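There is one chain below, alone, in structure tokens, taken in the form predicted on its own.
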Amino acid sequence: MIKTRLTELLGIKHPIIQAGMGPFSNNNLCVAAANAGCLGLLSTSGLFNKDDQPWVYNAFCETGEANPDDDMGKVLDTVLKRTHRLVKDKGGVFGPNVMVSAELKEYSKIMIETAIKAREENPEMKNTLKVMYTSAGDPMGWGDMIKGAGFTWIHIIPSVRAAMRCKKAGVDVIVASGHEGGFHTHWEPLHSMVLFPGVVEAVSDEKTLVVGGGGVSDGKTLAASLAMGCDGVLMGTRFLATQESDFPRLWKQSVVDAQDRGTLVARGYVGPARWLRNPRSEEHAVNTLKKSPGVFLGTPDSYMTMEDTSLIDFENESIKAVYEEDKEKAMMAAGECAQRINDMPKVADMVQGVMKEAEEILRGVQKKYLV
């Protein structure tokens, strides 16, 4: 068994995260994950979008068994609780992915205050929701609200520089996230291979862990992942094509089916983003190209300020295939390991596969290569 400060800290079983996914539903995944070891993540942001993007935000509530009609604080309520009545009996650990950008701010103050009502409510939440994960913003400000209330907060970054201010915030468990990673990706392409040894070497100590994330999908990314210096790492397209993901069966076998070369970067609702290879991403890419190329330049723009908004429009238009099953337009994201991602195994068989796998390359390094 491999042990970490990871599990250590959280009290899991292996030192694997499921990735927040959002804004899509995850809620069963999260549950199933929880259950075999890892920390479950629960995607959050697809409460915004309840007008915008109806099938992500009806999507989510269905499988939280939660009302629509309700308000956002009481559907996610509503999940949090659903989620720790099933994890609990397995010791399973969970917490909502929060995005904290700026503008979301006023939304991401109610997820976070709705968490720590749930808690003080039932205290017994306390011994599954351990975990405040935050991503897409800037961390500072946030630690008061979120280690004040007992949490042990994680926060996403793509550079060492991200990493820095995570650290200058008070957060717990840096995540490194490397450009291979799936969907929300980052304006300047920096690969896990660099990105994981410099956050380690600029953060990690007693107070602080590192994860690290993007491309990893298997035992021999994970031993490469802790042979770096991370205390355990983070997985979403290795998840996303499982058998109790919450994704659309499209989606899914999309990823199973992806071969080399088989993902492309284009815009996406907050920046770059990576989407599974198909000639309607395709089609994406080139008018990315054209209306964003900040996307390919590494210079950050928004669509808060765009006149022209015929990416959105195409964007959500692909999305909704996807949960329509139109092929045609349908537009499916995915980390650059779904290439490597050949079966669709149910949760705890994948992350006992994984682990198996990294503990038997970790015992062979020592013996091949140490004299």
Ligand SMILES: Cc1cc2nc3c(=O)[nH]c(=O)nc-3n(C[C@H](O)[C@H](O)[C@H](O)COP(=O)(O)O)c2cc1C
Contents of the next structure:
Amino acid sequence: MIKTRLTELLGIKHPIIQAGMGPFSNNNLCVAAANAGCLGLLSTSGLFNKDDQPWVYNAFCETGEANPDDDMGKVLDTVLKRTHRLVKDKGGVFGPNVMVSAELKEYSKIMIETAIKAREENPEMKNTLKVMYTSAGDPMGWGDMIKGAGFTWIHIIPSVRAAMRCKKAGVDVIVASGHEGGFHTHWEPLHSMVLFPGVVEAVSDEKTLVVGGGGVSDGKTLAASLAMGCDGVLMGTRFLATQESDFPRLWKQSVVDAQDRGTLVARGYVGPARWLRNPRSEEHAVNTLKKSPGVFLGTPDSYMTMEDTSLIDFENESIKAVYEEDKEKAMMAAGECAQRINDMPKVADMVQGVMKEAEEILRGVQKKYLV
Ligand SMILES: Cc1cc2nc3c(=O)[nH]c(=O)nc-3n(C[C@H](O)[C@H](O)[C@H](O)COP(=O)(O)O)c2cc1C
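The structure above corresponds to the form predicted on its own; please provide the structure of the form predicted in complex with the ligand.
The complete assembly is shown below, putting the previous chain first.
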């Protein structure tokens, strides 16, 4: 068994966070991860896609047993209560991943308020819905609301500077997200090997924990993250390719099938994104180079101000194709570690395997190297 400050803080069995992978549903994945002793995260950004990507929104509602005609707050409330119901008997712990970017502020507030209200109405939920996880924006200003309501606050960042801002904002657990990771990355990304120890050195102390994400998929990478000073890890791509994962079949299988150098970076909704390499994503990368070169230069440009909508149209069409099992047109996001993932196990089996390998490595390291 591996005990860390993260397992102690959250009362979970393993120092593993299952990533909230929006805008796609991972409602059932979250239940499975929480029941396997990890922190399970719900993605919530699919709630924004009711009109432009109904296939994404409808999958979110269907897997969460919510009525798609309800408003955003009610849909989320239904999903939170369902998750609580399905994890409470096994002592599962979970939280929603809420985007807090400036343009979504109004909606972020609705989502956080919905979670606060759910716990007020049913205090038993405080044992399961323990975490508020925020992403894709500035953490400053959210602390009073989130920590005032008694949540453990986790926020994800891509740089040492952003980690220091989290610390100033009062975040409890800072997730350092390296460039190896799946889907959206940063305009000026750092890889995990540099980012994890950099963030640990800058912000880790008795009040602030650090979790590493990006490229972590097995016991070796978990052990390495702990050796770099992390209190736990965040895993997305590894959880995506599991039996319980809500992702479309084609997406899950494509992660399993990915080979050496199996991903590339091209435009995503809100900036650079890591996609599985296939002819469709290669075409998207070429178009990105022409129409959104900032993705490769590290100079942000916004879809909001671009007159030419062809990149976002291409992306939407490609994601729709995944849901329709149209292999030719499909484009799927995943992390570099896809090339190291060769199976689609049940979540509990995968987690046990990761933990067993990490324990063996941590025990063996001393014997093997120290004289
Ligand atoms: C398909 C997919 C969708 C994702 N969507 C989100 C998201 O909506 N919000 C977020 O904070 N991170 C998102 N991520 C990133 C994960 O939270 C996590 O940082 C990443 O998967 C970790 O790297 P790994 O893929 O190597 O495990 C997504 C990742 C994937 C693969």
